[in-house]
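Have a look below at one chain only, the form predicted alone, in structure tokens format.
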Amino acid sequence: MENDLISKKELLELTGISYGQLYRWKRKMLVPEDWFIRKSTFTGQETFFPRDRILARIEKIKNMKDDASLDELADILSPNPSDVEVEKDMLVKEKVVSEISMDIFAQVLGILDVFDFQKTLYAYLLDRMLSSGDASAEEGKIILKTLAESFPAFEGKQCDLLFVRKLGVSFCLLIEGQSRISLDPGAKLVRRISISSVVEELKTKLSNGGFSDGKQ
């Protein structure tokens, strides 16, 4: 677990950052509450962040903050679910999620023209596993069940989604973010996803192919 976190005092100097604006941007909600981590330590009490989650948000927010206020970061960043809806086919042919992955959707969840934030995130995790080849099409259905039927209950919260399989029996759950699991010996675990972190991955890709607030 200590290899995981990273130090305040080793962050600041290793991205360059000064302690005002790691707080400024704390403040603006950029970096969220539960990755300052108070831990007591030789010297007293210090605080820590998920080493690869906090180096990648700041490398994140040093790119893109000559493009975009604080303001619209923060809601970039946020893990809540933007005001967009998009048309489906307007998902395919930007590639932002594939026909196929559509097609199990519409098996799963039903047929829709228009998706709106939620539903699209979906159909985009649903396409990565498919991709990757963790997941097989059949599996990929478990994975939509459980975010249809789990997911509202995470909404807006740091949240990460598990596949594990086991004896040829693949199952999906959701867990607080970075909460630690411990799993049976014979199960492995497939892929685990920083929801979060696929939010912001979603909303920037929407963004940055021209998908505003509203139908498209």
Given for the second form:
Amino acid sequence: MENDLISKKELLELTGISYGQLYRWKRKMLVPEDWFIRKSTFTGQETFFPRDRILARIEKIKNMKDDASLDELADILSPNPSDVEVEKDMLVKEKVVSEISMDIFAQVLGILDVFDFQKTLYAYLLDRMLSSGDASAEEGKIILKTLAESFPAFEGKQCDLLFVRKLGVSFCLLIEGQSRISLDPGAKLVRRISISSVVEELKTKLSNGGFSDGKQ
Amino acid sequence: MANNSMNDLRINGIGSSSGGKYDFVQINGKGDITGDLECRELLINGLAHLDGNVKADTIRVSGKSDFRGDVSGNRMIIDGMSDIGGIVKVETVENRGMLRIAKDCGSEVFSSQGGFTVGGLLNAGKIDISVYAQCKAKEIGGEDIEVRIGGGLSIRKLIGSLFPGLPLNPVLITDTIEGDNVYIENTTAKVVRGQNVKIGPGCEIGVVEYRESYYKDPVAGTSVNESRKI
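Please give the corresponding structure for the form predicted in complex with the partner chain, as opposed to the form predicted alone shown earlier.
Okay, now the whole complex, with that chain kicking things off.
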């Protein structure tokens, strides 16, 4: 799925940023290391990037860098969960996670009053799968269990959540981000979510959405 | 990090420590630190082996040090010789000796008056290199990049007499240099890309790609195979 690459040269031309800026952002880890893909071309080694993601990321950095320092940006964009804590009521009130998802969450991982970032992420992912109609309540529980058991092992890495169904049987798996998978023709990939981008989304939500009093 | 309750670690003579968290760490003589070390200031006079990762506000090496892990901090001054096996993330690196980094180096300011080797990418906002001995980096990227031949011939002759085998006309060797403002002397590179590129004396460059301005010193001994505006 990673065939659509953009060369560094083309990227700079398209976005109007300079070499210096790109290196600065790389240093500040605003652009993940594994997006720098080295390939040999006839002019020697060149660096390529996954086209859609790097363009989206640079757009985002350009938009946000006026309001936040590069270090703050790095925190929002990093795949590592931040150290935010949010009250359960706040999550429901701000419509980050629906009440129904919260109930299912409580059944699987217990009743919590205060959510740390990781738990918030699980609940948010669950809510997404349920509200999009991709997963049923029972299936949601499987997803939660998988996340709780396996997601911490992906610390610092890009990670994708896959949800697959075949002949009415469903299962969910976590894989390292952007890897290619092949399924047998009878199976259907219901949903693939890049958790890293959800982490970003959620961090942006939590830092902008009036959660300041819920933060520690 | 600057916590008053933190202890100092001093090794005078020969000694070893398993690492840990300290305020001030000083090694005079020969010291081995076998684990991760976190401190406000690390001062090495003599010989030190550090097996773990090192995190220190200020690192100063006046002697010889061998870091096996990653090094991070605010300022690092090398007045002697230093080998670093991991990744360097230090805001300001000042090298006045011989610095060898096996992997990447990321800094805001990287200045070198001596020789160095960076096995990966040398990435810094401001790169200021005076080439006194051979300098090598796989790739160099940053905002302002300046490479000049260090000192006069007499100083290089003096250094050459102290360290036999050093070339009298040392060069910086790298695959690619990419930056906003690039000025280079005594550099051998396959590709130089930048906003404003100036090629000084003693350079051997494969391709120059520039976006705004380009100047090549007409002096003999500088060659650029190809240059194009992009």
